[in-house]
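Below, in structure tokens: the form predicted alone, a single chain.
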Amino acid sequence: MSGKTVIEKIFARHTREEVAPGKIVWIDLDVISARDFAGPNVVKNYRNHYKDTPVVDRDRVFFTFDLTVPPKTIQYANNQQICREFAHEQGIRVFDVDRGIGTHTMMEEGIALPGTIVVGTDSHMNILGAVNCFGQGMGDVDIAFGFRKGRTWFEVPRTKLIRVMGKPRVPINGKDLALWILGELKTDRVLGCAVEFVGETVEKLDLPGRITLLSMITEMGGIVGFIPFNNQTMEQILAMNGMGECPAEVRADPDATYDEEIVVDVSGIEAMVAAPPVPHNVCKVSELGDVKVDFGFIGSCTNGRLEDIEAAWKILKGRKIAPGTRLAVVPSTQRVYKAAMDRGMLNDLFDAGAIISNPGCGGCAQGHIGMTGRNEVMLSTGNRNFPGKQGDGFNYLTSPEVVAWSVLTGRLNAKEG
């Protein structure tokens, strides 16, 4: 009998059925969550089907408010209040508008742990693969069922092995690596599959770098991604969630069977950018020529960690962004916000001309922390650049470092001068 991949092992721990690619199995869920987007529909479906019966386990069910926080319209305010009232009735916890991005909060609170299964109404729940957790976004009907039953069905996905070869000739970060890989894979090579990344360049990523790469599995068309832990990964997870210990990492068996092995050579990588209108329209910054920049955004579940803010701060400290250029900085969580504030980063970024916002999804939620007008150009550290995503202009995806260098001159730029 052949060995198992990471996703097959995690599923096997949560079902009594045989686990094999393509097989539909019933899975026990460790955590069932809903955010302010789709949360009210979860409540509506729950009440329609289950009336006032209690949720499966009040310690396993959560709401997270992160998309539009604080609410920008009466409708959003009412939607959040619907969730609060339901949570009060059920005695379940709400991570409210002050806490930040739900997936990041779950990692910080030790709710998402290695080997667990966490579902929610966020299309980027698979970011939790960074801590070796299977995170999955689902619809409001499925989440309502999970609230009540604590389980759901999945088709066991095939797993593709991405072997990252070569060593970059220049310093890179997690976003450069994510964009390079996305440019190579596009949206069809790993469509509907789990992904395991191996290779020195990817395995040496720190936890924020892993979060960045694995947050973009959605844009690759994949279900979830995993990277084998290095010697520091578990220490970084424990430092993030403040726990004394965590469940051990789930690793693939040496003889695991993969649907396909794909080799990606990163030896030619440098500062990368995804030009509109789609995330996989990737090239090197140096290949784009002169691009005027009107607005920079540093934040999102992809690049809102303290290390991302610090990378921009090191470039912008003691300087001023170009006249007529705007910059918004949105920490991913309350904890990240406080750390950046305590270390003086936010003060220096403010002095440089940045707009500092409260924790949350920020610019990824249309209308919050500012949109571009027609024909304006935004450089964003987010994960999507579809038309209308962050305004009526043109959205380029890149790293915090490139955003910082670019807002200094008002031109797309990957380094000083």
Contents of the next structure:
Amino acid sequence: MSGKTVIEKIFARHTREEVAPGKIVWIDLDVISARDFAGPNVVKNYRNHYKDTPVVDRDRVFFTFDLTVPPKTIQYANNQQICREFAHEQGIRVFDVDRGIGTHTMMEEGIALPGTIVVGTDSHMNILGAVNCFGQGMGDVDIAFGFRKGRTWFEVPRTKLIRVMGKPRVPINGKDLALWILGELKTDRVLGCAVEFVGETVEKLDLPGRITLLSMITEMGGIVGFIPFNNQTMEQILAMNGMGECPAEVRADPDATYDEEIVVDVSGIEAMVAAPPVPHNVCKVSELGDVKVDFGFIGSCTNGRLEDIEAAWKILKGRKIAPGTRLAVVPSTQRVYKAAMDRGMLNDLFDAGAIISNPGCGGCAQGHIGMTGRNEVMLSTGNRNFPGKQGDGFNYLTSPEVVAWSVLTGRLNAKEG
Amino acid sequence: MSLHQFTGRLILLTSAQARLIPDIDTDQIFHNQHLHITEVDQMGRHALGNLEGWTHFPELVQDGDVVVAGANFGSGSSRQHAVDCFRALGVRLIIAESFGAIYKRNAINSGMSIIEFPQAGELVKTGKWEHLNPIHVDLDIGLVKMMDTDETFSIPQLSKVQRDIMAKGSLLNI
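Can you now output the form predicted in complex with its partner chain? The one shown was the form predicted alone.
All chains and molecules follow, beginning with the one already shown.
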């Protein structure tokens, strides 16, 4: 019998059925969560089908509010209240509007752990791959079923091995790497597949860099991605979740069978950007010519960690953003917010001209940090630039560094300029 | 007639160049500004409301229609609304060259028929399938028959998990 890939091994721990790519298996879920979008629909489905029967396990089921936080309309306020009332009746937790992005909170709280399976109504649940957890975004029917039964069906995904070759000639960050790889793989090469990345450049990434890259598996059409831990990854996970110890990483067997091996050469990589209208419309910042920038957004599940804010802070500290240009900074979680505040970063960013908001999904969710008007250009550290998603204008995706350099001049720029 | 046999029309989601549009994402299918809606029957009017050239879709579509799209249909967010808005309008089947992974789950779990059919683009390009063509569909044997010409096309059959869930109406009834 041949060896198994990471996802196959994680599945095998959660089912008694034989796990093989393409096969439908019933999987036990460690955590079933819902957020403020879809949460009320989950409750409605639950009440319609299961009445007042208890959820599968009070500790494994909860809500995370991160999209319209605090709610900006009565409808969203009512929707969150529907979730709170359900949570109260059921005795389950709510990570409320003050907490920030659910997936990040789950990593910080030690809920998402290596080898576990966590599902929720967030299509970027797969960022949990950064801590070797299988995170899967789902709709409200799936989640309502999970709330009650604690399990669901999965088609075991095929696994693609991405061998990242070559050394970038200039310093790069996780977003540059994520966009470069997305530009290579587009949306068809790993569609519906699990992904394992190997190679020096990718394995060297710190935890925030891993979160950035693996969050964009969604934009590649993939299910989840994993990167083998380096000798600091576990330390960084423990520092994040404050636990004394964690379950060990699930690693692929040396003789694991991959559906395909794809080589991506990253030696040509430099500061990258995804131009409208789709995330895989990737190019080098240097190739794009003169782009006026009206609005910068630093945050999101892709780039909302302290290290991301710090990268922008280093550039913006002691400077002023260009007149007429706006910048919004949204920490991913309460803990990141506090750390950035304690270290004086928020103060310096404020002085540079930034709008600083409470933690959450910020610019990505039609939430609370503003949209673009017609013909306006937003430069965002988020993960999607589909038409209309963040307003009527144009949305470019890039790293915190490029956003910071660009808002200083009001022009897209990857360096001092 | 069985649940899996019905008559309707082909609604081809094509671009100005008359090709199936790839990568139609959930914000184009059901924009995030309407996500506060929880009643399925109120979702239909927003279907494809953010897809250029297709905002008239809710007026165009009729009960039994089959929506045909390009690759990676339903990529993006996990919102069930992007499936439910089609159910609300009486769409009986979505055929796409491929689907976003979460969209596929959401459709299957709510008992919405979907078929991955990589050849769809070619049939549209060569004019074998035309917009608003009346068709008869038999999902049990995987067949689309053009009502005007009696020409038939094989499409993949539903998977076992699809049939199991459709028989119960929804994953929630399992």
